[in-house]
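Listed next as structure tokens is one chain, alone, in the form predicted on its own.
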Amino acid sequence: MKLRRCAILLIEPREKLSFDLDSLLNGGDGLDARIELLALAPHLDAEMLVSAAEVAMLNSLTAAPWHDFEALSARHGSELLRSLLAKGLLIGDDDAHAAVRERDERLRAANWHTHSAVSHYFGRWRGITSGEDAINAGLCTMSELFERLGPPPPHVLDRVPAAERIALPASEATPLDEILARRATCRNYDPAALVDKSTFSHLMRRIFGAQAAYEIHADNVVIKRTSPSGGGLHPTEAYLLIQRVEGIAPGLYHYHPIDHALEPLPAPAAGDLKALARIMVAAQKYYIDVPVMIVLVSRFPRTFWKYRNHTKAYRATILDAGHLSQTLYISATEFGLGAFITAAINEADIEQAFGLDPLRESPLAVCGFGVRGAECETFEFDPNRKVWPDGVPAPA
């Protein structure tokens, strides 16, 4: 058998605190602080506890060429090698290690930068209910946060005294200014209202559709969208959970930007669709009833093909999702609909629901739009009363 180190690996020395009675009895603080070494390898499902000897072994092996197991065993002994193989940090070329090897090879092929891969993969959530947890912990409103955490950093940055600032002239508002003035995150959706099919179609084409497709040469086509994208590569795919759109069956879909069409995907039953929506947005209850929920999924190899192992490549994919979400906000506002975006999502659960490979494609955010409810039951930030002329309930 031959083996090599996995493609991407970071070792984190993490402090672990535990109660120490002897320390307390001898006048200490009663705490025992120990350092654990954790291996962070994105091709694995979890962090791996490793020993200093295992770290030294990993540090002595390269990730590119294959090494002969017997030759390494003769120098280092087989026990460490077999332990690291069992943990998936060493990759074997035999059938017994095929599954781990295949995941490692997919990660290599995607051209991730090491720090970005670790940050993204280990920052993904599964089964988190942050919306409910914040309420239960009393850390939901700005007043609660202020009381528990103290004052936040200043709301604006002053770099010079007020007298030194150069005042800019006033300007007349344009129709776009009026739309932007009404742009506000919607937390109150009509649980019964449908989105008109023609409106839905218009918004999908404007926000996610290809305005043009240009073939530079064979197997190299670039598309034009209404939002910018790093390198003009547009890696962001729109995956939809539709609950209420006129003439479209509730379910899961992928949007095809060139054909301007929905591709139906396997979906749970109607009752389970709302449960999935809840899981997707980490139990933020005010988003669960949105008629159209859109997962912004980045196909990382699309961007990393050009920016290979690049320190800024992952940042470009995040910016891509941000550009699209603002276009969605403006467009939904123009059509009199409410919109939202959230990064508090359960990426791993979404990947499972839509059949995504997290080593190559993964959600960065969830957004959506729909008809606002008649009453503002949940606070929305609308200080200029453009959306709710009669005002909104004050945040508790």
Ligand SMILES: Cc1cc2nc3c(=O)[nH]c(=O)nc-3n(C[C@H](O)[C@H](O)[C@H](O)COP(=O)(O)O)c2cc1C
Contents of the next structure:
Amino acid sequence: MKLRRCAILLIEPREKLSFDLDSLLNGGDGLDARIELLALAPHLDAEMLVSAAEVAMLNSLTAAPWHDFEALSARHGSELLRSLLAKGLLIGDDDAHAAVRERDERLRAANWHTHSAVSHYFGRWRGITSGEDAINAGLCTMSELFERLGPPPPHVLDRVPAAERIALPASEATPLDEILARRATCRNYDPAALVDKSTFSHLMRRIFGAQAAYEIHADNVVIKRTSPSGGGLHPTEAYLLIQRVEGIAPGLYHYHPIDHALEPLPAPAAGDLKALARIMVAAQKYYIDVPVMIVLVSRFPRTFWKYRNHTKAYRATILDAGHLSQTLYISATEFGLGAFITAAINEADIEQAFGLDPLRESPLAVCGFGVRGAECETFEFDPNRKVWPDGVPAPA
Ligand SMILES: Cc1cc2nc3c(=O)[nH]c(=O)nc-3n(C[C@H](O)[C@H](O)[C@H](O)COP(=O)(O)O)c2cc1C
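Now show me the form predicted in complex with this ligand, since the one above was the form predicted on its own.
Next comes the full complex, this chain leading.
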């Protein structure tokens, strides 16, 4: 058998603190601090505890050229090699290691920068219910946060004394200013109202549709969107969970930006769209009923085709999603709809529900839009009363 190290690997010496009675009784601080070595390898689905000897072995093996297992065993013994193969940190070229090798190869082919890959893959959630947990832990409202964490850094930055500032002239508001003034993250959707089909279609074309497809070479086409994109590559796909759009069956879809069409996808395994909506947004209850939820999914290999192993490439994909989200907010506002975005999402559950291969494409955020409800039950930030003329309940 031949073997090599997995493509992407970081070792973290993580400090583990626990209560230590002996230390307390002997005049210490009552804490036992231990270092655990953790291997962070994104082709595996979990962190791996490793020993210092295993780390030393990993340090001595390359990730590109293959090594001969027998020759290495003769030199170092086979025990460490076998344990690292079992953990998936060493990759074997035989059938027994085909599954992990295939995952490692998919990750290699994507051209990730190491730090970015570790940040993305170990930042994904599965089954997290932070929306409910924050409420239960009393760490939700600004007052609770203030009480527990003290004051945050100041709301604006003063670099010079006020007298040294150069005042800028006032100007007339334009129609776009008016729209932007009405933009407020919506957390109160009408649970019955449908989004009409023509508005839905208009928004999808404007936000995610290709305004043009420009062929540079036969196999190299770039699309134009209303939002900018790093390298012009537009890696962001729109995957939808539709609950209430006139004339469109509730379900899961992928939006095709050139055909301006929805591609129906298999229904969620449990057949329950609301349950999926809930877990997608980590149990933030005010978003579960949104008529149109859109997962912003990045096809990383498209951006990393140009920006190979590049320190800025992952950042560019996140910024792309941010631009699309703001276009969505502005557009929904223009049509009198409410919009939202959340980064508190269960990426792994979303990938499973939409049939995404996380080593090729993965969610960065969930946003959406719909008809606002008549009452503001959950706080919205509308200090100028542009959305709620009678005001909203004061933030706690
Ligand atoms: C990247 C990002 C992530 C956000 N995540 C959440 C979220 O998890 N839950 C939520 O209710 N709002 C979320 N928001 C919305 C913000 O809370 C909101 O923008 C902020 O309170 C200011 O209100 P405004 O958008 O009405 O001006 C997010 C906004 C951004 C840009």
